[in-house]
Each structure stands twice: as structure tokens, then as C-alpha cells.
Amino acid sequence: MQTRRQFIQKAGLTTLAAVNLPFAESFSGSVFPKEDKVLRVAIMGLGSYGTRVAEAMQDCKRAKLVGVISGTPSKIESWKEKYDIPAKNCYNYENFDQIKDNPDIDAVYVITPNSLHKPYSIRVAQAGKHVICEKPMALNAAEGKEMVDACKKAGVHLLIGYRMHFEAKTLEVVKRQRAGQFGKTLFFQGLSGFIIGDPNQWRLKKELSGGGSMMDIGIYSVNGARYMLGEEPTWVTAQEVKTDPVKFKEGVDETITFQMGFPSGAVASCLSTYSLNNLDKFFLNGTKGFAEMQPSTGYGPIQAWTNQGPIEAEHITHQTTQMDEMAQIILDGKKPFIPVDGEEGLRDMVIIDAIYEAVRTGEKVKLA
């Protein structure tokens, strides 16, 4: 049985091709709802991540976990039994191909390494589920280009697992600045970081992961600023620092830090690391006001204030509201204020694809 560590896919960086997406267009495919209303979900991946979703969604009321896919029979066991899940709805990743013919599932939750979200998505695409994979989408902006095609030629939704787009406060603030509260906003800080611990773990790998911390962490300053300021970037800028080559081998990046302009003359600063703790923080600065969150992006609860005061919000699980409103989007045809489809995914990936290749060649990138 082949399991996702055995599979290994192996990555490069594309060159930018002439994207132009809007930033708020939304899904044009079919929407399928159900009689019963609720998303029915398996998860592939059961491993840390899947499971605080797994978790998350015991708390869900119009979604529900009713399936898995591993490559770990032992961790399928357990999950039948803890979630009550019929042995019918369990795959194995050589024959998951099989759900199409399972009409208990109307989704897969793609959680695995990154190389391997674009080829388990089309799969199960092909095999007529709705899509949700986790960030990043794909190693690069080619590949997500093929799921979005993918999914489009399928009739199902691609949605990226965008946890941040549903929070409470992270709306209040992107509310209060599309509103014109602070004014003509002009700079964004973006300081995303941890110490990575385990260095033999997947993310640590650049044939699995396509990188280093950009790929995982970095991801959420790039998305951020694209939210919080309401636009696309034209070029970015880029540097990278490496303390410890051994831990970071070639490929695989310890630090890097970016720029993005915007085209109302913004600017966004931004940090992505594997070597600091303590950098969990959006700030974001107008002619009439600022914002500022921290922690911005950890699962919770999260910290917003403006230069009129705290931002109060209920803290609910951010994969509880997340697969909630997912699947209004999948079975309601519902809009969400900011995207979580595949065309949102593909933006942050031709980013970086930038981010990676200013890095590369030290010259300012720009972005169609």
C-alpha cells in the first residue's frame, strides 16, 4: 500500500505567466445542493492538521466528517471508532478513486504534504467530489492552474482551506477598511514566523513541501496583505537569510523577507520564518486610522484593535466556522466577503512563484 510519505513528487519553480483575476470573483461552476443540507466530508491526511479539523467539526451544523482516506490502516481504525465512521466510507490512497461511485460523500478535504494537494485534488475531482485542499494549494502557480482547470472541467468546487476568511475579528477589520475607516490605507506589515521543531518532519523537505517557511507560514502574510489592503500586487521584492544550512538544505527556505506594491501607491512589509517564535502580527496603517492583530493568524483566539479601540468578537473555532461556511458555499451557492476558491489560491501561488524567483535573482519581480 502506498502511503503519501513514499509518494514524492518532485517540484519546480515556474516562471510567471499574465494573470490577471479580479479580487473578488467567485466560484461560476454548478452549485449541487442537498436534500439534507449538510456537506458530507471525508478527509485525506489524518494527521495533526486533519485531525484538529476532524475535531473541529464535531461542532458543525451544516457540515459533517463521514469519511477518510490514509495510508495508515491503524490510524483508519481509530478514526472509524472515535468518529463513527462506516467502513464503507475508508480508503486507502491507490483506491479512493472508488468514491465516485459513493454517494455519502460530497467532499474531500485534501490535507497532505503539498506535493501531493495537486494530484489527490484532481483525482478527486475526477471522481465528481468537491474539492477543499489545504494551503498552499500547490508547489507553484503552474500547478494550481491545472486544479483550477481540473475542477472547472469537473463541475465541482475547489476550495482552499483560507481558515482566516471566516474570523471574526480578521472581517470586522477588512469591513471597517473597505468602509474607508482609516482612510486611504498605504502600508501593511506582515511578521509570520515560528521555530520549527523536528527537522527530518515533510515541511523540512523540498521535494514534499516546495519550500521552506514561505510555503507554510509565509503564505499568510501574502494572503493578508492581498485582504487587507483590497488589492493585487504589482511586483515584489525579495530576501532570504539562512543561519543554519544544515537544518534548511538548498531549497528549503529558513527566512525570507518581502515586499509587494500595490496600485494605489501601497506598500506591504513582510517577514516569513522557521527560526523566531512570537511572530503572529498584521498591522495595517491609513490617513485616518490604523488596525493591528496579534496573534493574526494562530487558531485562536485572535487579537484586534484600532486606533478607536479593541475589537470584540466570540472566539469560535476558526475550522468549525470554516467548514460551516464552506459548506454554504458548496450547497447554497453563498458568497463569502472574501474568496476561498480556487482562483484566490492560484493569486497567492503566482506570488510566490515572484517571492521565490526575486529571492533567485535579486531584481524586483513585477506581477501582471
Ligand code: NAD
Second form
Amino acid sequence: MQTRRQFIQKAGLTTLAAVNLPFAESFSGSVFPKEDKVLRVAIMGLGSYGTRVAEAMQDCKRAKLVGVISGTPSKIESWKEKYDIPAKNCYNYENFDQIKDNPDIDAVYVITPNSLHKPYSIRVAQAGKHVICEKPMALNAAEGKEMVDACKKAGVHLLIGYRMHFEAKTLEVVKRQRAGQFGKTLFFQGLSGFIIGDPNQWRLKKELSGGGSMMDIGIYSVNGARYMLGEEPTWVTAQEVKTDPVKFKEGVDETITFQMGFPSGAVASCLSTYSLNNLDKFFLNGTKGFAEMQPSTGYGPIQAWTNQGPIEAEHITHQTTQMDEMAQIILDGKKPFIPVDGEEGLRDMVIIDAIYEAVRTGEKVKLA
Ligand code: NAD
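May I ask for the structure of the form predicted in complex with the ligand now, the form predicted on its own having been displayed?
Below: every chain and molecule of the assembly, starting with the one above.
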């Protein structure tokens, strides 16, 4: 096994002095592999995000793209060639249960429209392979719970594609919050949105997406409030605004504002929308200071600063770090600082269910 110094030299990491992350764990994650074992991953759903993940995985040290699952033969052909994927590791949505007999694939990354996350993740688990599933993990909490139970029963990991949980500046802000640098944090603001294009895409079809902006982008503010404050909310209130009822049909939310209350007395005030660009900001305020991030959850580089000045760290493609870290979770039993397991995904689904209920009823919804 190589030493830490050899690894730094090999990885060209001579610029450690250029970062100012006092709370970071000396690059313990993807930079210092515990062993050489690599997580062999098949991607299911070769769309725009699947393509981004595949590209990012080319720089991974602990994870490797070795297979594909797709309903489009021409995509399989081009991915086989581009990523040197053997024919025996290529499946479609009808036959992918046979992956159980393939010893060369450890995990399947489900990157399909939201409504397919549950059925496909459960089939992957039943085939005995670890599941990595995109956010939102399912259409609602009941489905998410079924996924958690199925993966437990099959004895496989279920990880949700929360790439921000491994992003250096995000982790630094979170570690400073946990260390008390901002004092008692009593307010979080999360703004998440973009202008959605093609009106015919699956994101605007309730049966495929499960909702609208909240399922797709608002989930970042839900999830961000939880990791930035380090608490679980006990109530939510929410209001919906719709300016285009043709594009955003019944059950597909265009814009939702929502508030969450936390046991410490902290409150979160958030906006989720499909009708504004440049809306990607987190603000955390405490009795002794603040942290601000903008952009806060886009593909980066993330920008973060506090009342003490900017936070600096090298930008690494989020999905590269995510897959190297997830490989260590699955292969080495590494515990991430912010969890990415099925229960973590399920907490967001419970809150999103409550937000939709609050919109529907106009009532404050209590969370257990
Ligand atoms: P996309 O439309 O670009 O790709 C979806 C893929 O699923 C396509 O290849 C499509 O052919 C395939 N598919 C299989 N069955 C389908 C069906 N019945 N209907 C439509 N498509 C079908 O979407 P995307 O942007 O790649 O999003 C996929 C998932 O990834 C979503 O759950 C989304 O929330 C998630 N995502 C996550 C991030 C992130 O940063 N973590 C970013 C983008 C998307």
C-alpha cells in the first residue's frame, strides 16, 4: 500500500496549503484509498445526468463504470465503445434481473425518471446488487420506506445521490456550524430554482415526476436546511403560487414557499421554483456569525463565505468525489460526515409529503 506522501505526490496534490479548511478531515476521503478494491458500477438510465456521472467517473480512483442498463440499443452501443464496456455487462429494462448472475458488477446507479426509482431499485436489490439511487429517492415516503425495507432484506446498501454531502466547502460550513463557530444557528434560508424548458418533458408529468419543482430542485433546500442546521424539523407550513397552469398542470408545482421549524427554535424559510434562474443560495445565521453559499447546490464551483471571510477549496467534479466516497462506504464501511443512506433520503420524502399536505390543506403540518 502506498504511503500518504506517495499518494499526495502521485495525485499531484502539492497545493494543500492553498486551501483553508480548518475543520476538514485532512483529505481522508477519496484522496487516500484504504485499499485498491474498486466498486464496479452499472448505470441505469443513460440520459443527461447518467451521462454526467459516467464522464465524472472516468476520474474516480475507487469506482469504475463497467456496465449499462438502457432501453435504447443505440445508446448502449455508443457507451460500450466510449467506456470500453463488455457486451456481457449490458442489459435492458426487461432482462436486467439477470444481473444477479454477473459477478463483475457490484452496484447499479439508478438515474431514471423519479417514478421508476422504486420499482427498479427494488429489482436491483433483489438481484443482490448494491443500489445507488438518484434524488428524490421515490415519489413519496411510503415508496421510500419500501425501498429501504427491500434493500435491508436483500442485505445490500441503498445510497441516495446526494452529491453535496461530499462537497468540500459545504462540509466545511457544516463542520464549522457543528463546532459552534456561528453560535446558536436560528435561521436558514434556502432558495432553489431554475426555469424549466421543454413543456413535454417527464419532469412536468406527475405520473413520472411525482410533482414539480419541489421534487426536483426544492429538495435541495429541504435537505440543505437539515444538514446546515444539524436538526430534524418538527413542523412545516407551505404555500403554492402558479403563474402558468397550462405548463404546470394539476399536481405539478411551479413555485412553493415553505417554512420549517426545528426543536432548537431555529426556523427555515425556503423557495422552490421552476420559474426563476440564478436561484441557488443558502444562508445560515447564528448568534455569533453567518455562512452564505451561492451557488450552493449547482454543479459548481460552489462559493461560500462566512462573517470571517471566504472559504476556499479546490473544485472537484462533484460526481467524481461522490462515487469515490460511495465506493468507500460500500467497500470499506466508511461513515460519511453527512449520511447518504436510504433513511436519509426517506427523511426528505417525509418532509416533502408534509409540504404537499400543507399546500393542500393550508394547515401547519406536524412531523413526528
Ligand atoms: P433525462 O430525461 O435526461 O434521462 C432519463 C433517462 O431515463 C433517459 O435516458 C430515458 O431514456 C430513461 N428512461 C427510462 N425509462 C423512461 C421512461 N419511462 N420515461 C422517460 N425516460 C425513461 O433525466 P435526467 O436529468 O438524467 O434525470 C434522471 C434522474 O436523475 C432524476 O431522478 C433526476 O432527479 C436525477 N438528477 C439528479 C441530479 C443531481 O445533481 N443529483 C441532476 C439531474 C438529475
